[in-house]
Amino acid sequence: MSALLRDFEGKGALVTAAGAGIGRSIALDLARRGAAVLVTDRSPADARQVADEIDAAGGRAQALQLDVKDAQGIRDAVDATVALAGGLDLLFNVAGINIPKNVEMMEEDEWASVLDVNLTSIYRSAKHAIPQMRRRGGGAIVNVASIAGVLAENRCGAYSASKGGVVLLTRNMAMDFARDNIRVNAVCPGSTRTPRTEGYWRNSPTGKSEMAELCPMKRSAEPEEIARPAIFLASADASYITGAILVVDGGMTAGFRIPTFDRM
């Protein structure tokens, strides 16, 4: 691991589905940065690789499966990485699933899914994290949200209602918890490059994100493009920085293109 910047040294942290995209990009540089890092994954397999990516790198890892709708689940990797690390410090809420469906189409079973995975396992990691955290004397929450969750997608109900539900529960412990110096802040991503994502680009008529024809810079982001930001709002460079919501859209939610203005 790079000596050039460990700022992160000495301090632990849970990342939610770092087995793949930006949960991935995520644990690595965290651990390139200094921390020990619970690498967690539905796919302990996913899970395992990562981790020994960051050990071979001269990282400390370890891998746990982790169903982010499992309440038990969420209270073993937080045991775990306080067992890794010596405490925990850093938590990382990454984990997110959509079924591109209308409120119509739907089933309740189906909309009762999105806003688990989505949205309340965002509390249940959170209220077993904070009491860690405050016995460290503060850390640092950053939530994966979406411009979704600022900005409406057509077939994605119980996406967009879950992604806004993430801006204000972010909101609101940042209020609740800055007295025990934990930040609280999230991420909005916009069209990036996953798993997820590419399978439905797939069924696009280019291959292509359509999204990301719509975004003033015309590309997807790549998954470290994400990670970045989010590790930048966990780092003591962001001390003063709690309640926030950063969107990484490249432009997307800037306003509209006025075609007509571009032709005169």
Ligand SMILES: NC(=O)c1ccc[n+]([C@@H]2O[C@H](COP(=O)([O-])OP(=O)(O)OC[C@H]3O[C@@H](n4cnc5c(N)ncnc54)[C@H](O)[C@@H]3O)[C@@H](O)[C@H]2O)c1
Second form
Amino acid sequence: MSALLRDFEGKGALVTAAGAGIGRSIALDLARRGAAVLVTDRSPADARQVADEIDAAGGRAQALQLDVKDAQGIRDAVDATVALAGGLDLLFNVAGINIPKNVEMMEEDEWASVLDVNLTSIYRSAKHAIPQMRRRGGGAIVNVASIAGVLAENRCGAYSASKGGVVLLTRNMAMDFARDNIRVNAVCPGSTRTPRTEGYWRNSPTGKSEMAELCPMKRSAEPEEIARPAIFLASADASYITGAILVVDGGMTAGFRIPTFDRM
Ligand SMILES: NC(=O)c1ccc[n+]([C@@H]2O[C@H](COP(=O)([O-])OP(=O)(O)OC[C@H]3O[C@@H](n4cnc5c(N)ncnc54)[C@H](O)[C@@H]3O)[C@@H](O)[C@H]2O)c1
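Return the form predicted together with this ligand of this protein as a structure block, the form predicted on its own having already been given.
To see the whole picture, the full complex is given below, headed by that same chain.
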């Protein structure tokens, strides 16, 4: 492997929800680029499988079961990253869930669960990771928000509210920790092919992604197409980027199409 590609050599990375989808791609790519990765997921079997893939490819990883609702679990994950890598430099907050209901349909416990996993967990992990990053002289946090945090999605009240919260929390943390040399950025994916979304589209009338149909590029992203921009934000190439909200959506939120103009 080229030395140029091993730009995260010596870095310790903590990735949440790394057992599948976007988080898995981030973990694999970070390890390929030299980071020691704590692969965490609510599913211990999925975390183990990704850590094994990294080991098999010659990288450094450790699996840990972590539900991001668990504050003590997050503290343990931060400590485990430090034990694995000698310090924590990179935090990728990937965990997110959606319960597609409008506010009238949604129960209190469902609302609380979406806000907890998608937004409050970022407060929790940042709170415990930041002192460790300060010890290393700085670090980078990348939050995975959504285009639903920029524009509202129908029947996704809690999801949109939580992801909008992630966008502003990202900007807030960027301001508060810039002097500690800790950069904080977010990616906002559009439709991305992951186990969860594959489940949605299986039940659509065409069996295909109805979201991809609305997108100018007429396709969903592969998880790698979200992971690479997320990792860019954590890399030295983004050394002057903090508080950025990088939309990665195939043009989905670029504008709206007026059929009349297409016919002129
Ligand atoms: N896939 C998309 O189209 C899409 C679009 C926009 C934003 N996002 C965001 O990207 C992130 C990752 O989404 P995805 O589709 O890759 O994931 P996914 O739903 O396919 O699941 C990835 C992993 O998350 C884990 N997970 C779920 N709840 C967890 C919890 N409480 N604690 C720890 N792990 C948990 C699961 O076990 C699974 O292994 C989420 O924040 C999601 O909101 C995804």
